[in-house]
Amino acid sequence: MFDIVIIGAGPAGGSAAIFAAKAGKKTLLIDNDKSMTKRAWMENHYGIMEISGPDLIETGKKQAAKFGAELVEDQVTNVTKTEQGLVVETAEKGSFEAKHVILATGAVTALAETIGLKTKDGTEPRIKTIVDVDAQGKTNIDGIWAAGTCAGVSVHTIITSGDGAKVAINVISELNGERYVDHDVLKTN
């Protein structure tokens, strides 16, 4: 069983996977390789002069894998609640058990609606529907969280990245039973 399964490896999902895996949580990142970020060019990220969307996503996946996240390329078809947690079903690779699921599906909410998550009208241009989440990222189904554009934050990748990290930290904190903080410090010689 995975501690956290993240659906979507765009900036929100990739960032969530980095934090979850770095915190030592058994993490699975499932992606269908259809992120709208794959068409983006960014020159507005703090700390990065410029980067293409495909390079940003690839770097995020590599960072998550570096910390131990498992990556699967497939389409998630459903998430169901069980007595032990949640089951994430995919089109080709079977199903995976999880204690928590973070939905980070960008502009797409069809899966959220299939799962039975409450949705509402979006506020961003061209984003018609979003998942209804609380300030922590929790949905109406216990154990299922949402982050990034599908959860109603700005479509800007730097913002969705931060939201993915925020939601992951909230899930990690719930798993740990105390507030989780991840600060690295420079090593001195």
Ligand SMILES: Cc1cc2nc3c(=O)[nH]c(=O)nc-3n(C[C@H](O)[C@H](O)[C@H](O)COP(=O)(O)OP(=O)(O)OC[C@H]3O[C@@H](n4cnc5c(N)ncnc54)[C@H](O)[C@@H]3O)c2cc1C
The other form holds:
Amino acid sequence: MFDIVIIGAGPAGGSAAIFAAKAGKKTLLIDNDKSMTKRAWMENHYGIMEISGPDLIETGKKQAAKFGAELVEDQVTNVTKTEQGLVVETAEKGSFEAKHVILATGAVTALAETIGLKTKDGTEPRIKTIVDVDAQGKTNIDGIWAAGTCAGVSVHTIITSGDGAKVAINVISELNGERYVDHDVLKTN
Ligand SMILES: Cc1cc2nc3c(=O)[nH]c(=O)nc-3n(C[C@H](O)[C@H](O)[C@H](O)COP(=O)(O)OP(=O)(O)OC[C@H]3O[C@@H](n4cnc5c(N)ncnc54)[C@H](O)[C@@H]3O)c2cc1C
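Shown: the form predicted on its own; wanted: the form predicted in complex with the named molecule:
Full assembly next; the chain just shown is listed first.
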């Protein structure tokens, strides 16, 4: 049983996986390698002078793995509820049990619709449909959250990655029963 399964390893999902794994949560990141960010070149991501989309994604996946996140390349086909929690079904690699699921599927909401998540019209350019989430990132199904482009935030890497972190922190806080903060302190001599 994973604490948190994240679907989509773009900036939103990758960032969520870093926070979840670093918090000691058993984390799985599943991705089908169709990120829109693979075509991007960034010069507006705070703290990074310039980076290609593929490099940003690969670095994010490596960071998540460094903290213990497991990575699986596959297409998620459905998420269903059971008495124990949630079951994430994939096309080729079988099913994974989870306490919480974060959808970070970018511009694609087909999976959300298959799951039965409530959707609504998008407001950002070229984003037709988004998952209907509350301010925390919760969807209409208990235990399923959404972050990044599929949750309707502005389509920029600094914002989608920040939204992934925000939603992960909310999930971690719910699992811990108290607000969670992740601060490392600079060591001085
Ligand atoms: C050409 C282009 C240029 C851009 N330039 C910039 C720029 O200069 N600056 C900037 O800030 N932003 C830029 N962006 C926007 C940036 O890419 C997005 O803001 C951001 O990366 C979206 O992040 P995301 O994680 O929400 O979605 P994505 O990066 O699209 O990630 C979603 C992931 O979910 C996966 N997925 C979807 N469905 C499933 C499923 N069923 N099972 C498994 N995996 C699934 C996809 O494969 C993908 O990897 C650009 C975008 C494009 C297309």
